[in-house]
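Quick heads-up: it's one chain on its own, the form predicted alone, in structure tokens.
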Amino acid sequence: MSEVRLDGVSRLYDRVVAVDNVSLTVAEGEFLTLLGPSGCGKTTTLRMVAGFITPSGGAIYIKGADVTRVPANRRDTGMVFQSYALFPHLTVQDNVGFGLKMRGIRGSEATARITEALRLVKLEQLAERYPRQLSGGQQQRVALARAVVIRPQVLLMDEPLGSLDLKLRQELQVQIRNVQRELGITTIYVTHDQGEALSLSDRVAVMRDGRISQLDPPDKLYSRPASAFVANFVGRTNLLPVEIVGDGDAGYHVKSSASPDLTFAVGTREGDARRPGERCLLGFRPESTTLAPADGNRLTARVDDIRYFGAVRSVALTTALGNVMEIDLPAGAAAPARGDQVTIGWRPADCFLVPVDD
């Protein structure tokens, strides 16, 4: 069952298209990100769904009821700003409790509500608080419990973890996955970092100019991705120019524009359909690169540079073919010269064909 359904949503100003023609489905209890770069159209349709914004055009239901005209009060959907919204003036819980408030619930029953919200976002010793004296984290935590609080049927989160640092930004995804399982809520969440996406999520739509690019599981977005923009927006990516050259069993066989000579095979992939002759381009990620390969895909490539990342060493080349990669090396391995000519390799089942003409 769809809890909530977009049905070609479109938002125009003036004469610019912010969102084009969107049409989604998030199942119940479903973790669902809309991904994208800054002005993609990921928080205006985040908006819409709140109510907070009318569209241009389209549907929006939520538990099959249209509510595209509905205002925002009076749709069952909690909301989590960037920016946590807390009342300054009031306590944590009575932050958390507002919403019950406006609802008419009071006594025993806010006070439990209240309490297990703070249970939720570990936060029952800080109730007596006031935002001045939580750190951002903390506050953002008090944004998170008083969205759920009031039992919303959908809940919405735009980039609430965008002004924290990486560690405390790790940390709550974690607690935001946690309390999203535990209440079974579903859940449509907006932001621009990959790495976010790709954890929190069940699904991830990755948004361009206004229209969703790709709409699939992490997994499947990261090792298929359907174009050229996805591979590059979602992780890191190496892409070459190729010439579709025939197809088998075992995969694909193509050759590179820039060097016909050049043959590379690609492994098969379920839903692929490509013809001899046609052009595309070969992709495969750095992490599934390496140098001195025994079989598999072959290139030669002059080292340009490395960074030291920890666990890894990223080691920037140009190829022959004058193409600018990257692999990735275990912090570990030995790892060559700036200036050093090197083989680098990639199996056939870790890459994968996208459009030329993105």
Second form
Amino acid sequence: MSEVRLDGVSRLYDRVVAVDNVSLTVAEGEFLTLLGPSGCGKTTTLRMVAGFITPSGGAIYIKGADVTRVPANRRDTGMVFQSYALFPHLTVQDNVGFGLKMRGIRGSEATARITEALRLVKLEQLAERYPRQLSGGQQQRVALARAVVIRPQVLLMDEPLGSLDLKLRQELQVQIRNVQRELGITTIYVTHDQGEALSLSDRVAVMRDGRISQLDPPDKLYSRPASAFVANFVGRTNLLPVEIVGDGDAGYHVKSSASPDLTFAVGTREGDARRPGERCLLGFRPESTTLAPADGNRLTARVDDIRYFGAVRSVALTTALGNVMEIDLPAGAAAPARGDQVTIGWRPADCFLVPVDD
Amino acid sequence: MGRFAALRVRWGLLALPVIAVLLLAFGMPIASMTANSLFNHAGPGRVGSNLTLVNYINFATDPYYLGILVDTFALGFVVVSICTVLGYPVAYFLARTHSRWRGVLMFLVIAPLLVSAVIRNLGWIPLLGTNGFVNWALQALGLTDRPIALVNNFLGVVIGTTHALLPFMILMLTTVIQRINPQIEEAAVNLGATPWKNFTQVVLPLSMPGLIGGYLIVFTITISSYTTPAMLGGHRVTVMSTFVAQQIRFVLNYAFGATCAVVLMAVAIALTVMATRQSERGS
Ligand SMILES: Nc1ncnc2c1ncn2[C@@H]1O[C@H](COP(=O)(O)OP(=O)(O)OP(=O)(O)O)[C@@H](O)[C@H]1O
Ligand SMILES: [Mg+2]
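Now the other one: the form predicted together with the partner chain, given that the block above is the form predicted alone.
And the full complex, kicking off with our chain again.
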């Protein structure tokens, strides 16, 4: 049985549609992330699951029960806020114990569960402290312990690492994932950081303007984005306007819209069949591109700029078609110089087609 | 001395005139009052020259005087309690609302502060009289069949003082409640707290600084207020301030009047210190 199901859920504010007919299912123990740019409705969606916002339409089910009209305090969700939202007047252990107290769990059972939750987030030593005596990362770990100690049906996190610096964020990502796995707790996580979404999640729902653009496992989302929006939002992408020429067993043959004698092979067939003559965008990732390829797709380009990032060199190019592109070369490989004419290439299996729209 | 320390001292000098004026304006009367209270009464309008504690002993041993002190405190306590109960919901609303009427409501809340005490009380007298609006309304609503005495008694003073001081309580509480992150309340609700539990376990404890601050202001102003007890209490309500005025202006016993004033002040200071300690321990 699915743990959480949203069925055509919408939310309107005055005339703004914050969430527009969202349907999704989160499986038991699954880590699902809502990813999207600012204002796309992630927080609104999450808060409707928590019960802080009533949907304007649609229904929400937790463990099969319709909770759409159930007040937040009886929904059995555990929420972690970006602002930590710890109780400043309570010690760490009393913060963690708050939900247990509300459920009438006291005495040795409460103590045991608080200790266990603090052990999970590695904060046993700080049980007696007050929130103001903790660092931001520690506070968020307390918040995580406080949310999971009640063993909620679903754990909800709204940009929990949003106010922490990069290093700490990465540490806590690992910790969140470990706690989530160890408890097998169904989780909905909100972030606008695509790296975080890809590395933590079992599946990612990319949202845009209140709707789900694509809902897929991270590897599929990255290698087979369904739209130009997703391709650009999740990682970097080079896009070329193309037209379908032929449709073979190994994939499609396409030609450049700008220069019809340039043809490319696309080794994938995702989604609906595309007809010859159909216009679409050919996409490939900077890191799956090579210089002077022996075979595969090729394109000549002029080097505009080179930036060094340690592991890779990022090369900005203007292609013979006039597009600006970006490719990553291993830092150890021979680097071209600015102004050089080069041939770039990518394998048919490493590219994808997305619709022209938006 | 470092350059910055020197600079700070020089800036400090700028504060000297203000400190001097404050000392003169506040310190001198208190000093002279305290001095007067320590000498004997030497006939109407005259303070004797014998250093004595007899005024304090008189005050402390006479049930009549102690009764006035108790009444004053009772007034303070009742007014603070009513202000808290009436003010808290309003303050909570003002702190949390996004309504565009917030500004208007805020103005209505502080409006009583814009009117002088005399005018405010003159306004209350006809409203609270036997044939006044309040009694008319109570009878019209069937809450009473005979007019209730609402003025020229303790109740009248309570009504007038509460009206005057409610704004302080509301402002104090609003400021503090505004500083409570609304997500903390959401966290409580999310963890299963009913609205009542959220209020008693989270919001109320976090409002303590505002409650203590509001209590301090309202209580100390109430126990030292003169105009409202004098105007709305008729001659039937005697509190410390009206009693001090009576001693000094009519009985002409300066020494004993001063004694009562010092007692009132000492108690007010003691309460302030206690409340401040309490709020420091809380935070
Ligand atoms: N209380 C509200 N009143 C009116 N409009 C609102 C309200 N809350 C959200 N919105 C609007 O709904 C849309 C979605 O907001 P939401 O907070 O869900 O976005 P988000 O994806 O969480 O963005 P962010 O990444 O910035 O947190 C936005 O256009 C926002 O302006
Ligand atoms: Mg948000």
